[in-house]
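The data below hold one chain only, encoded as structure tokens and taken in the form predicted alone.
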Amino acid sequence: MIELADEVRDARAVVALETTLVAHGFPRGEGTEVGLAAERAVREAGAIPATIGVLDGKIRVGLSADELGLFDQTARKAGPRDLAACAVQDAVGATTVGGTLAVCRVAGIRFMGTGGLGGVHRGFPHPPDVSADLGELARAQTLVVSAGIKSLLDVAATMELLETLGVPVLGFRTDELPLFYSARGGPPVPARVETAAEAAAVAGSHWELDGGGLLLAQSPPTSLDDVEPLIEKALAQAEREGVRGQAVTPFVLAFLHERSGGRTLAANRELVVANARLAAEVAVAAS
């Protein structure tokens, strides 16, 4: 069911990339360009990109540019629970962070770049919504580079749950967790690293102890410190319109992109590419 591209199978340093970000994280037509830019950043850093999605009845690890273009807003969001159904039903499945990590766990891929990690939704337990990203991160021996936790979530509660799950959170040249769009304002990180090599060494030691995944949090290249009021408005609008579950994140992102005059869209592009590049640097250091 899982099919690895030849260059992924033969590579020493591999970085996994998700496809939900391509399909649902950006306006129609822009996600593919962001995905390709992330792949270029991985290659420039000396690693091989393994963009993961469900296509033609298989879970594909490594996609061509043309195949990546098939992951648009019509694609199913494929978390860990959805991978098998997407493959059997021959659906185009755009993998979430959790879905990508589930594949990494089976394929033995140790590094991943993404935008932000999912977590505990605001207002928990009403709704009782916790992202599958967290469970898979705890299980997969994969280091995920992100701009912290998605700021539309309950970041403090998510950090507490990561501690419960035994997931190390490392700040890359920062002492506080970035809030996706903003470099400041998050809770303190348990440990700080200064270089890709140091992050790789911590990950290697964690895995020697039979640990699972790690989160390496990097501040976004452009920090937007005035987005929180817009996030609150977006979540309130989603509530009024009855938006639930997996539909919340793309709804909020679209709201932010429109109401910020495109500033959040530009920041999102930058941080996705920067995180892919750092993930590649860690992968190369580990290899």
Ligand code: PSU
The other form holds:
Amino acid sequence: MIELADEVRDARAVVALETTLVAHGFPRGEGTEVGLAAERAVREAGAIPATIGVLDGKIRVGLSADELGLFDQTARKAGPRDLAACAVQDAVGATTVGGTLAVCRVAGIRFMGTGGLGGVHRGFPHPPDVSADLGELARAQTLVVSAGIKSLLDVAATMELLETLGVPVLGFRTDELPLFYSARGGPPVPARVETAAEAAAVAGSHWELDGGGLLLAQSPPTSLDDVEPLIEKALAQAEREGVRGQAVTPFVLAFLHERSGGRTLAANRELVVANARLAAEVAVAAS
Ligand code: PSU
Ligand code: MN
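Requested next: the structure of the form predicted in complex with this ligand (the form predicted alone having been shown above).
Every component of the complex follows; first up is the chain already shown.
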């Protein structure tokens, strides 16, 4: 059911990339461009990109540009629980961070790049919405590079849960956890690393201890420090419209992209590519 592209199977350094942000994280058409830019960044750093998604009844690891274009708004959002049904029912399944990690666990892929990790949604336990990204991050022996935790979530609660799950959180040249759109204002990180090689060494040691996933948090290249009021508006609007579950994150991202006049869109695009590049540098250092 899992099919690896030839170049992924033969590669020494591989970086997994997700397809939910391609399908649901950007306006129509733009997600594909972001996905391709992330793949280019991985190659420039000397690694092979393995973009993961469900297509043609298979879980595909490594997609062509044309195949990537099939992951649009009509794709199902595929978290860990959705992979099997998507494959059996021949649906296009855009994998979340959690869904991608579930595949990495089986395929033995150790590094991944994304935008922002999912986590505990604000207002917990009403509803009790906790992203499946966290459970998979605890299980998979994969290091995920992100711009921290999306600030539309309850970041403090998510950090507590990561500690409970035994997930190391490394700040890349920062003492503060980045907040997706902004570099500053987050909680302190439990450990800071200065280089990709150091991150690779910590990951290797953690896996020697039979640990699971790690989060390597990198500040966004462009830091937007005035998004919080807009996030509150977006969450209130989602509430009014009865948006629930898997639909919340894409709804909020789309609202922000529109209402910020495209500023969050540009920032999000940039940070996804930067994280893919850093994930590749860590993968190369580890090989
Ligand atoms: N990072 C982005 N854009 C995104 C996401 C991450 O820059 O759209 C996606 C990831 O796929 C992540 C998902 O797994 O948001 C979290 O969704 P939820 O809160 O429903 O688990
Ligand atoms: Mn959720």
